[in-house]
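The data below hold one chain only, encoded as structure tokens and taken in the form predicted on its own.
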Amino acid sequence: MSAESLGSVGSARTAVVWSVLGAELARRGAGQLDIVDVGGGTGGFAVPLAERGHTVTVVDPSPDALATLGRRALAAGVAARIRAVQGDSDTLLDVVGAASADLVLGHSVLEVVEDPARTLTGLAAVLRPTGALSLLVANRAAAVLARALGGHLADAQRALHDPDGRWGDADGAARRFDADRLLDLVTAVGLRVEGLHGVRVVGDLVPGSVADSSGDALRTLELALSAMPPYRDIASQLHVLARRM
């Protein structure tokens, strides 16, 4: 499967991640991969990957999300290739064996865990040698700009200087990341970073009516800006692909 074909899955909001995953799957060739999706919820990534012949274990703490995943997998005809496990990153190695996965997804996980470094250690431990980690996190810079553009200047100042990138007590995120902090965490657990991209560089900035009527134009622009500073650095999320050597 080409990077282009997998990159077409989903909307402009996820096109960059799918493009990176498509390139990784193309690199691996035609064989079936063992994939672990931590916090994979209702299967937005797991089901399309299973449809392409891979086996996916989804580990998520929500029984409701896993029930939806089961229905979605059944409807797509891939239930036999998806394993749903109730759990979280702290118990990952209890439910998924060490060195058992070719690809691990950790999307929107580090923002909510108690100890991001410990969670990353667990994600890395699940990877086989040469296996890849797809990591997606909230970006501090986007929160600063969003609060400022919304007229909440004091919140923007707090998000800028807070160690965890939070703008106040009502902030729903436990933490956000700068690129340097994220890359330091990833390399500290022994993974080699192979790519850093911005996700939703402009997708969260344009009006919904524009996004809805843009056709492929918004997706094309997102892909073009995703690896290009300074645009990458203000994206709503940062995506890292890293490899266990």
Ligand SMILES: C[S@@+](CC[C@H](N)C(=O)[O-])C[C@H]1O[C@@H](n2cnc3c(N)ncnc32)[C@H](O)[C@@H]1O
Second form
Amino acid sequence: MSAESLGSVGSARTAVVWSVLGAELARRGAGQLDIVDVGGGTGGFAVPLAERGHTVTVVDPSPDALATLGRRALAAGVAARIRAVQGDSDTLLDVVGAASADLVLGHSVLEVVEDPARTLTGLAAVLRPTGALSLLVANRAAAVLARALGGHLADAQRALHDPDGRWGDADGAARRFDADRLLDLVTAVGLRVEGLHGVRVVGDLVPGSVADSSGDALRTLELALSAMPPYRDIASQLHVLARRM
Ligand SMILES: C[S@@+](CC[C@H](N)C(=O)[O-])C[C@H]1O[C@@H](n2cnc3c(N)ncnc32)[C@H](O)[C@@H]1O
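Can you switch from the form predicted on its own and show the form predicted together with the named molecule instead?
Below: every chain and molecule of the assembly, starting with the one above.
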């Protein structure tokens, strides 16, 4: 398994996450890993990971998402390596057990749970020693800039000061994070942060027609910008890789 082989999975939207995951899997060597994907939904990450030989347990409260996951896993020929469990972040330990996973994914889920600190405690507890957490969350800074650039200056001001980074009642997002707060939450549960990347630094800013016709150029640019402040800091999402020691 090479970092490149996973780095090529998916579009420019997810290239940075796959690149970080690819490096983590390469670091682990050739063995089959036990992976838990909390809020894994329809299997956008679980299926490609299972295709590379790993076993993935997806824990998600949505029966519809899990049904779609089941169909995708069958179509990809990896149903035997994916376990779909209806549950949520608060019941995680009952479902998968403590210290049972080499890699835990928490992608786009910390925004919607009741208590992000409690959820992170559960995600950390599921990791084996030296196991890694891959966390992906919405970034407040991107919402502030997006509302301002769209001419919604009062919304931008609200998103800047709201405790959850929301710009108003019509905001479809339940919560966004600042990088500092995110890193504090992760270290508070005893994990060591090894990487912080910006996901979709420019992908949501360029016109759709440019994104569609960019070939590999957008993906290459996203990868180049993802670890570099100040570009990283305005990305639509923030990705953290953290390790249990
Ligand atoms: C935006 S989707 C993200 C799906 C997937 N992780 C991805 O990145 O493509 C959020 C998922 O979180 C699930 N979810 C909502 N509340 C949850 C909770 N308390 N615990 C675990 N998953 C939850 C939803 O059912 C949904 O599948």
